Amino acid sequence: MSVDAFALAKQRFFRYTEKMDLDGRYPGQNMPEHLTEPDRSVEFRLSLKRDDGSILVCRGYRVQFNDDRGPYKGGIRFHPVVDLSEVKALAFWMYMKTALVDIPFGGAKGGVTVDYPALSLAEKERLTKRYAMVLVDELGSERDIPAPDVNTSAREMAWIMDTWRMIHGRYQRGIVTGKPIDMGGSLGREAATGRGVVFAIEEAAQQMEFALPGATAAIQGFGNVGSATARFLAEAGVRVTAVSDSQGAIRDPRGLDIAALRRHASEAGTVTGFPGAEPFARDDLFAEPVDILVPAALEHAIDADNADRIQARLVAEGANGPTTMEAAHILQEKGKVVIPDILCNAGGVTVSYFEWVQNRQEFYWTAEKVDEELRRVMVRASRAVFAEAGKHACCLREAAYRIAIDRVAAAASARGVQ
């Protein structure tokens, strides 16, 4: 990445903890340092034999950031701009996220710097299984549990689970989450992040006293999270008037037909070219005159250059780290409400936790049960964040960090920080 994502994540952490007096509350334990240094960072070379016999060499990463509250948990992304700083930042945000929604996991993240979509299916399988082989002794349902992220899905989780089984000679379904249903995956997991985003939006709308039916929304990114968010917003009566992806943006002030758009994007590989919609510049999506803006792509999409153009009164961070500190300050000055990423997109890891629980019990829930429990977790966490923000007269992001940091610091102190 062009910026040091982890340095920025730490900067935000220290900004919020200045008011929390961690050193005074936990004397001699150096708690701020404990909470901002990963337990372990692994970087390694991956060599992939291509179908034509040539060798592709790329970098692989796994960062196990904090396990004070439970096993490491975090996705794996295969993307050309993945680097160690980004993976550290994502692992850091993950353990903040699991603490905020109060599920018994820590935080981890993994990645490979590779143009994954350009690989053949056989090459993808070899790369994924090679990645799993390098880390096979680090992974486990009681140690470190991967899940899908950018450019990975249930397919890759099945490959990782199979690699672990072949080496260890036994099944351990909880080794990964986000698996295929037939291999112990949970109903509702694929759409969980997007559904959680909408649960958070619904709660914020109640707090802000505006009705969702008839409201408008723009969504940046139309992958798993963005497309699912669009679907559930439309079901809630919201008119999704603009969406974008890596290839372009489209809009229709009357509201896009989300079901048809999802079919088009699946077939064409992009939202561009959708019949009846007006194409426009991707960067202009943030300036759309809508009620709700959902950044659901990669980090730092909202920055000092475009934050002032945002007209939406509610920004729901479907992506991890989509808003820089400078942009967050601009939005706060403009009176915008921002649902922070560690709350807004926590639906995915929450249903991953449900999957892990089901695997341990070998007793599986209905889709309705999954959605009911996810709503309960997201509403509880959202209300806690709004209450904390009111108590300290701060923004929702600072309130979310306060809750998460308090929980992890208490666990670390109780365990002993040696």
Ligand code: NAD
Second form
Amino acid sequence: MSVDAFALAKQRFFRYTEKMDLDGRYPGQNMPEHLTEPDRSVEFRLSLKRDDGSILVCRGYRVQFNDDRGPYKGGIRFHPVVDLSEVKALAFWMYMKTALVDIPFGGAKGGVTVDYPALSLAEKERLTKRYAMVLVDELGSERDIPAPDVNTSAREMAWIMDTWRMIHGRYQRGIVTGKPIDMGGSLGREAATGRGVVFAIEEAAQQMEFALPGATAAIQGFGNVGSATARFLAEAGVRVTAVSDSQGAIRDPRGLDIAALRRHASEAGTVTGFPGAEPFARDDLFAEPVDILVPAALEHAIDADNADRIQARLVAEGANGPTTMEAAHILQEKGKVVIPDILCNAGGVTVSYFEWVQNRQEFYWTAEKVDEELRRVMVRASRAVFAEAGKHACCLREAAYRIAIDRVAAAASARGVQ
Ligand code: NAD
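Having seen the form predicted alone, I'd like the form predicted together with the named molecule now, please.
To see the whole picture, the full complex is given below, headed by that same chain.
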């Protein structure tokens, strides 16, 4: 990506810490700088032999941001615009997110700059295993635990786990989360981020005093997060009237048949061409006349150019970092409620934590127990964020950061600096 995503993430963070008197509370500890400097960042070459014998050279990354509160935890993204700054920003947000929902992990993220969908299945496996090989001594269930992110899924987690097992000669199920159920994955993990988004929306709707049944929604991105969010919104009685993906957008004011759309998208690889729906320009999705807007694609999707066109009263950030600072300001001026990413999409890492707990005990939960525990965590965190926002008369994002910053600063101080 062309913008320096990590510089922007830090800018936002410093804006909040300035009001929190960290220097007064932790004298001499240089806390704002301490909290924004990653523990370790690695960038490396990955050479992949293509099926035709040619060599594709890519860059790989892993950022271990901070482990003061527990092992490094964060997904792996394979995408053409990934760079080190973006991976640092994503790792930093994981660090904030795990603190906000109060699970015993730190933050990390990884990625490879590659047009992953364009690779063959065999090439994908070779690339993923090569990536895992480079990091094989860094990863571990008590050290650094990857999970799926954009363009990766249970399949890639199984390949990473297999690489680690081949090198170390033993099983360690908790080495990755979001892995296949047959290899120790958790029920409910695949849909967890979307389910968590809908739990957060339910809490926000209650606070805003509007009923979800009969409300309308538009969703940007129809991958893991977007499609699961669509499913659970539909189950909650919300009419999802528009969705988009990288190839285009479709709408049906009567409400899209989400089960049929999910089948279509998994067969066709895109939401476009869905029978009975009207196609429209991908970038017009944000202007749809709906109650709820869910950005569930990539960073900086809502910016100063399109924020003004948003009609939804509630924006639920399924993606990480989808709203620029300028856009957030515009939305606040317009009285929109934004559920910030570090709260809204925390369901994924929360169920990753449940998966890790199950792996440690080798005792597996029912899908109902996973959902019930996830609901408990999302409701608790959402209510805490609304209460904090009320206390400081600030937006939900600032409130979420305040809670996370209090926790990471306390851990950093308790651990000491030597
Ligand atoms: P994914 O690869 O499964 O899906 C991404 C979707 O975004 C695809 O449908 C793609 O076509 C679409 N997209 C890309 N560019 C677009 C554009 N310009 N306009 C419209 N659609 C576009 O990825 P995912 O796992 O669903 O992740 C989506 C976001 O959610 C990312 O920001 C990710 O970091 C975040 N997230 C994911 C998880 C998880 O558990 N997978 C957890 C927390 C946060």
